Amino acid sequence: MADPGMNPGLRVSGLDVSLGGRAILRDVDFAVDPHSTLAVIGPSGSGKTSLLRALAGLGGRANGAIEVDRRRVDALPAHRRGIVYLNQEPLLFPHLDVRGNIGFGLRLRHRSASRIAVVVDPLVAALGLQGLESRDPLTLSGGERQRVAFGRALAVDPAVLLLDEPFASLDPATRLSMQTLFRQVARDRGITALFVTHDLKECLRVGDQFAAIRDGRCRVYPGRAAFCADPANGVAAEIAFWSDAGTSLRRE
C-alpha cells in the first residue's frame, strides 16, 4: 500500500448512486492510494458495475464528490474525468487490427503515427502480443482479446483505471495468467485502479486495498488482514473447505 500520507489518486465521498429511480448504493466513501489497486468484492447485482459507471460518468444518477488527483470531476463529462472504464467484454473494433485497436484512443486525440508507435509498441511487448499486431480481433483467443482491450485502456494514460470483472469469461488457467499479468503491468506502470469482482481469490490476487459491497453499502477495510478476518467475505469458509478436502484425501 502507498504511504498513507500521500494524496489519494481517487477519492469518493458521500456518493449515492441510483438507477431508474431506485437507490443502488448509499453514502459510499473510499480513497485509492496512488499506483495501487482497490479490489472490491460483491455478489452479482450488488451494485459493483453501477459504482464503476457512476465514477466514469457513464450512467445512472450519482450525488457526491469524486476527486481524481485532488481535482473534483463529478460535474465533468466522461471524456474529461481522466477515468477509463474496462468492461467485462473486450468490445474490440472488428475493422481494426491489434495495433489499431490499442492505438484507437490516441488516434481520436489526433496523435501522430510516430507518437502512437512510441506508446503502442511498448504495450504490445508488455502484454505479450508480439507477432499479433496485424491480426484481426476475431482470430484472437479470449485472453488475447482481453489483453488488447487492456492495452487500449492503458494507451491513453488514464489517471484512474476501472475494471469491471474483466477476466470473468475466461477459463481458469487463462484467468489466472491475466490476473498475474495485470498485477505485473499495474506495478510496472504505476496504475491507480479500482477492480471489481465477485471472485474471492481474484480479489486477493489483484488487490492492494480491499472493500466489499453489500446491501447498498461499501465497506472499506484497513488492510488485507482485516478483510480476511471478516467472515462475511468468505475467507475462513474457503480455508475450512480446503482443509477438509485435504483431510479427506489423506484418509483415502
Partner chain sequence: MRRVSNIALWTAFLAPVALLLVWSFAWRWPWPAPLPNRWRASAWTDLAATGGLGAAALRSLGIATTVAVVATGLGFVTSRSVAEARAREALQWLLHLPFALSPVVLGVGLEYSFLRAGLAGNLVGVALAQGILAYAYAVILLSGLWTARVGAFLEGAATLGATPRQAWTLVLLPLARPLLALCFVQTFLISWFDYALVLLIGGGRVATLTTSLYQFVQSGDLRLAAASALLLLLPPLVALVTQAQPRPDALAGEPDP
Second form
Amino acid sequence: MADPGMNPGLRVSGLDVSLGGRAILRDVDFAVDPHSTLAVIGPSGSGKTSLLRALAGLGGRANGAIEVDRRRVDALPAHRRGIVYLNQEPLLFPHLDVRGNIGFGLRLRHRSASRIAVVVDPLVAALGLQGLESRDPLTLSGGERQRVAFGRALAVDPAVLLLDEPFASLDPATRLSMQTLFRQVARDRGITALFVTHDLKECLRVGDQFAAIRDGRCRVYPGRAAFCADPANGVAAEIAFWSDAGTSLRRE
Amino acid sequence: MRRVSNIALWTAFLAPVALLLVWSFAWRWPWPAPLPNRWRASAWTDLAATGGLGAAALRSLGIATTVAVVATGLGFVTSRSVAEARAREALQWLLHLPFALSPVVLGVGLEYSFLRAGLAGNLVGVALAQGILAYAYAVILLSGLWTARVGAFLEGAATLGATPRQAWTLVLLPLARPLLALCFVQTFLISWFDYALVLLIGGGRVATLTTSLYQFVQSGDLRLAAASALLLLLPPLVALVTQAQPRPDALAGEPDP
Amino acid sequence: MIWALVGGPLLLSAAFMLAYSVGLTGLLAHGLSFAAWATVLDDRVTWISLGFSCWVGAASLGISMLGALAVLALRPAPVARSMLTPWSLPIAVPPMVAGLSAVLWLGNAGALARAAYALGWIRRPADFPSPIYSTSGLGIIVTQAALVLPFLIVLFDRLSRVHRLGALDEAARTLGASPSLAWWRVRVPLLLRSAAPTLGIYFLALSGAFEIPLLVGASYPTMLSVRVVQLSGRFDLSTRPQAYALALLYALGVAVSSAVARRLRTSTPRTERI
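After the form predicted alone, can we look at the form predicted together with its partner chain?
Complete assembly follows, chain above in first position.
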C-alpha cells in the first residue's frame, strides 16, 4: 500500500456536504492514491451519492478542500474539474449510437474524427463492445449499456472517476463480470477512482483502499485488514454465516 | 375482425373528405340528385382569384408559422422555470385555463384591450392573441421535458467536460427535438384552426381560411366552403403522415391534461 | 417573470372585462353601476344558455364515451400509437370542418337526405329528420361526439394498458367473475375513475364550444360561448357590458371547477393518475 501522503490523485479535507439546508456528511477527510480505487461502503441513504455529487460539482452545498493532482477544484464548475461521475443509470444519449456515446467527451473537446477513433477503437475492444459500435443504445442489454457508459467516461481520460453503484441494477452474473472488467481496465489504464456501493463483496472486489460512510461520517481504513476487522462493516458476520453453513453441510 | 374495424375507421375518416372533395367540384348540385349535374374545377384552378381563398390560405399559413415559431421557442426557454417553480401546480392550472375556458371567452376578454392598444383588426393582433393560447400549450407540453432524467443527462455531460452551452446544443436540443417538433406542429395547428380569435380580434378585417369558410357557408357557396375545408385539412394530414410513428423515445413526454 | 407571461394576459383581460361590465371604462361608461350584472343574472336566457351548454357537453361526452367503450369491447387490439393523443382534442380536426361536414351529411339537403330519397323513404327535403339546427342541440351533440370519439378510444386504450386492466380483468375472472361481470364491475369503473380528470376537461371544452354550434346549432337556444359573442355586440354596443359580465361569470365557473378537479386529482393516489 502506497503512502497516502504522497502525490495523491484525489485529496479531500474537511469537507461538509449539505443538501437542501440539511447536513448530510461532516468533516470528510481522505486521499485516493494515484492509479488506485477507494471503495466506499455505506447503507442506502447514508450520503454516498451526495458525497460523489459534491466531488463532481453537481448540486448540493459542499464546504472544504477538494484537490485533484494537487490542484484545488472545489471552486470550479463541474465541466472544468476533470472528475467524471458515472451514474447508477448508464444514461446513454439516445440520439447517439454506441460509438457516438463513447466519443462524446472528445467531441466536446473538438477532437477530429480520426483522433477520436484512436481513443475509441481500443476502448471498444477493451470493453468487449466490438460489433455493437453503431447500435442504438436503447437496443443494448443492461451490462452492455453500463460498459458503454464506462467507455464514455474513460475516453476523456479523467483525472478521477467517480462510480455510484454502477452495477447495482445488473443481474448477479453480469455484475460479477463487470466487477472483474472494472478491475482489469482500472489496473491497465491506471485509473484513480472512487467506487461507492452498499454491497460488501463488491466493495472488497473492486477496492485497493477502503472507507465506510455511517451516521454522517466517512471513516477511512489504513488497509484491507483494518476494514475487515471493523465489525460494523459486517465482514465477521458474513464469515460466521458461511462457516456455520459449511459446518452444517459437512454434518449432513 | 381487425380488418373490418380498420376498414370502418378509414371509411369514417375518408368518407367526409370524399364528400368535401365532390362538393369542391360541384358547380350545380340540385336536390335530390345523388351527384352534381355540372362540375367545375374553378375552386382549385382559380385559387388565387376565387373569393381570395388562396390569399386567405397564405395569410393563415403566415400567421400560423409565426405563432408556432414564437410559441415553441419562447415555450422551450421558459418551460424550465415552470417545471421547477415552487407553485408549479398553480401555474399549470393557469396554463390550462385558456383551453378549459374556450378561446371565445379569452377573445372577448382581449378584444377591448387590443382595441385600445391598436392591435385589433390587424395581423399582428390576431397572431398575438393566438400566441397567448399557443404559448400556454407550448409550456404545458414542453415542461414535460424537464424531468429528473434530463437533469441527469445534463449533469453527466457536464462531468464529461461539456460547457453549459455545449450541454444545451449537444445534449438538450437533440433530446428535445421530437418534443419540439411535436410542439411546433401542435401550436401551428392551434393557430391554423382558430376561428374565434380571428373573428373577435380581427374584427372582420383579417380573412383567414376559417373565417372564409364561415363566410362561404353564410353566403351559401358550399363549393368554396368545401374547398376551404380541404385546405384546412391539409396540414394536419401532412403532420399525421410524417409523425404517425414517433420513435419510441424514452423522453417522449406528454403533459397530462 | 414567468407568472407575468403566463398569467398576464388572463389577468389583463379579466380586469378589463370587470371594469367594462361595471361601467368604469368603455364607450358607454357612466360611472360605477351593476346594472349589466343584474340584467345578466336576471335574464332567463342566461340560465337557458347555461343549461343548454351543460346538456350539450354532457350528451356529447356521454355518447362518445359509450361509443369508445363499445369499440374497446369489440376490438381489444391496441390502437396504433400516433399523433392522435387525447391531449390533441382541441386541435386534431378543425371544428369548422367538422361543422361543415355535419351540414353536408346530415342537413335537409345533405348526402343522407339524398340517399333517403333515392331509397324512396322521403319525398321532400323537409321530410328528412335532420338534426341540424334542431333546438334540442342534437346536431351539435352528434358532431361533437363524432369528433371526440377517436380521442376517447385512444385515451381508454392507453389507460387500460397503463393500469394493466387486462390483468385485473383476468384476476377477477379467476376469482369467478363472468366476462361481462368482469367488464362492468372491474374494467369500466376503473377506466372511468382514472379517466375522470381528462373527461372533466373534455366536458368543459365541449360545453364551451363555439364554431360547431355556430354552424349546426339553432338560433335559439344558444350555447354560452355563442351567447357571449352575441352580447358582445358586433352591431349593438349597448349589451357589451352584459357580455363581459357573462364572460366573467363563465370564466369564474370554469376556473373554480377546474381548480377543484385538479385538487381532486392530486389527492388521488399517484398510481391512479395517467
